[in-house]
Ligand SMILES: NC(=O)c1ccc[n+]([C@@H]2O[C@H](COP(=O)([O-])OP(=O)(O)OC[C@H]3O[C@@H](n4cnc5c(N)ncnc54)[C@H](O)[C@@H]3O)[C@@H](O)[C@H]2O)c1
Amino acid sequence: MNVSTRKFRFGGRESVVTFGRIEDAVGEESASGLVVCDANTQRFAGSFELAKVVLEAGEEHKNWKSIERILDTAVKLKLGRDSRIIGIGGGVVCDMAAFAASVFMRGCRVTLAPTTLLAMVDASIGGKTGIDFAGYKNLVGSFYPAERVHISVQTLLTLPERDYRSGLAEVIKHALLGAEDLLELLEKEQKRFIEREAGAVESSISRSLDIKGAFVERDFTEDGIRAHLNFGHTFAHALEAATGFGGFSHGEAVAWGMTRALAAGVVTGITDKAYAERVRQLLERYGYFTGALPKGVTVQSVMAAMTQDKKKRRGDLRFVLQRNCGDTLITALDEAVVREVLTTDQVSKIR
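Chain above, on its own, the form predicted together with the ligand: structure?
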């Protein structure tokens, strides 16, 4: 697979993705700017002479207070619209650095150097920025693609296993959404991915970006096809809510959610059964939970979380299903179907 510079056009703005050493994340074009990182990623920002805002790590700090700290520093440094905010970190840092850049002087320049696999294949790409607000995830934000995204797989070596696996689930999702070649690679080269072998990881990121980038280029503001990227997420959000956002990482929940969406497709006659079983086996081999429901989680609690989600969205709950690899659709599902896949253990056992 070809790992090289990628150029995307998201909503009329160019986003250039490069691969290389983390030391090259900040180029000469960033003479005026500031670095945003968190307590765990400041180690990657050490060589840069720019001022740094070191935020506390974690989703609970994805809020106004952190944005104010970034903006306050930008004002103190007398940055201008031409200055650059450089986010070095996971999805939380990337979302906030880009959000701050989108509102500072109505939009200054932004570079993202993602340091989690999830941020490399997802959060840093496609222009969604934001913070959590009033108890809702990503309620406040903007569409503001990073002008530059610099990916350095060397940073993944210090990433905790759980966070790495969380990102890997999104890589698998991207493969299912349209890259049979990546799917085969993930099947054949599992050891290389589990061991974070740089070549395998870099090429899977690169291929993942092709997939996500193509969806976002076609539908920047998510009025249609971009929603396919939410494959597995309706079930995942419900599981995360039912387990108090602590039991499962987002990626683990998405992996499980994809098996449930495929099971729902099998029940309704939409999904090729052999494909659903192939994906389930792959996810199981990578260590994700693929049964109907994890121990201790009730059908009622997941259904209640879905109802809650539906209320929040003020409309029907839509599910992203697949007929096969790269053949995706969005549909509503009968409650009986959802119940069935939450109680039937394996896709192969369903009709």
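Counterpart to the form predicted together with the ligand, namely the form predicted on its own:
One chain, no partners, no other molecules: that is all that follows.
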């Protein structure tokens, strides 16, 4: 694989993304540093001659206790602001490593080496860090872009199928936000993506980085257009919270959330119905759940989770909707509309 590099500028800070070997995540300048990984990714960090914090794996460990372990170790190692915290893992590890770096001595250097597709196209790029708090996803966090991001597509070959598909949902989301070419590729070349063909996967990652990077460079702290990247996430985060962060992976929840957002758009006359149905069919072909609320999940529990969503403004909960591919807007929705789309199976059945 040819090593390629791209540079972004997020909030006045340069973020350099490199495709290559995961071993390159630790450079010569990282003599003073700390590797953060979890039980699933410590095998990738085994050869690095730096101190390591091995966290327990899973969303349930994305909390203050894990952050304290990282910070306690940094203090014991006498690290400074010029030291580097290196996160090697999926979205949970990347979010926590970057958050710890953002608060240690008010900000030390950070490198991320994402090992899942979801982390490669989402969590490691753009500077959002955070932990879950009080039962709500990413309620506590900061904006702190990684100085360096190292992407090794080879790590995806051993990724469990469910984790891989979780990342594909975010790739599909990026396509919907403004890449008709990527959307058509996902529709026509499904077999290549399902089989993780290196060329198809790397090109989709590169395209996703271009799309997300453009949004973040224009609006680093999400005061405006960056919020479009949250398409499907208001419904998704509520579903994750309502199921105790265990019933659905993040990508599975986002795929479902996009169908609910499209359904809301159809109900309100915002979204082209044929486009909404096109997206639903694509998501179904990739194996995502696209119906109404899953069995055992109540409307009340999802609505309650939505009250803590970070996209609220002046007390109103805002939803990211679409008119068509690349034509995105943010609007408030009546509670009656939200309840309707939570209880209607398919977009095609929406009035």
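If you superpose the two forms and keep the largest set of C-alpha atoms that fall within 1.5 Å, you have the rigid core. Small disclaimer: the values here were computed from a predicted structure and weren't measured. Residue numbers count along the first chain shown, from 1.
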Worksheet item: Just checking, between the two forms and with the core aligned, does T73 shift 2 Å or more at the CA?
Response: yes
Worksheet item: Under a superposition restricted to the rigid core, does E202 display a Cα displacement of 2 angstroms or more between the two forms?
Response: no
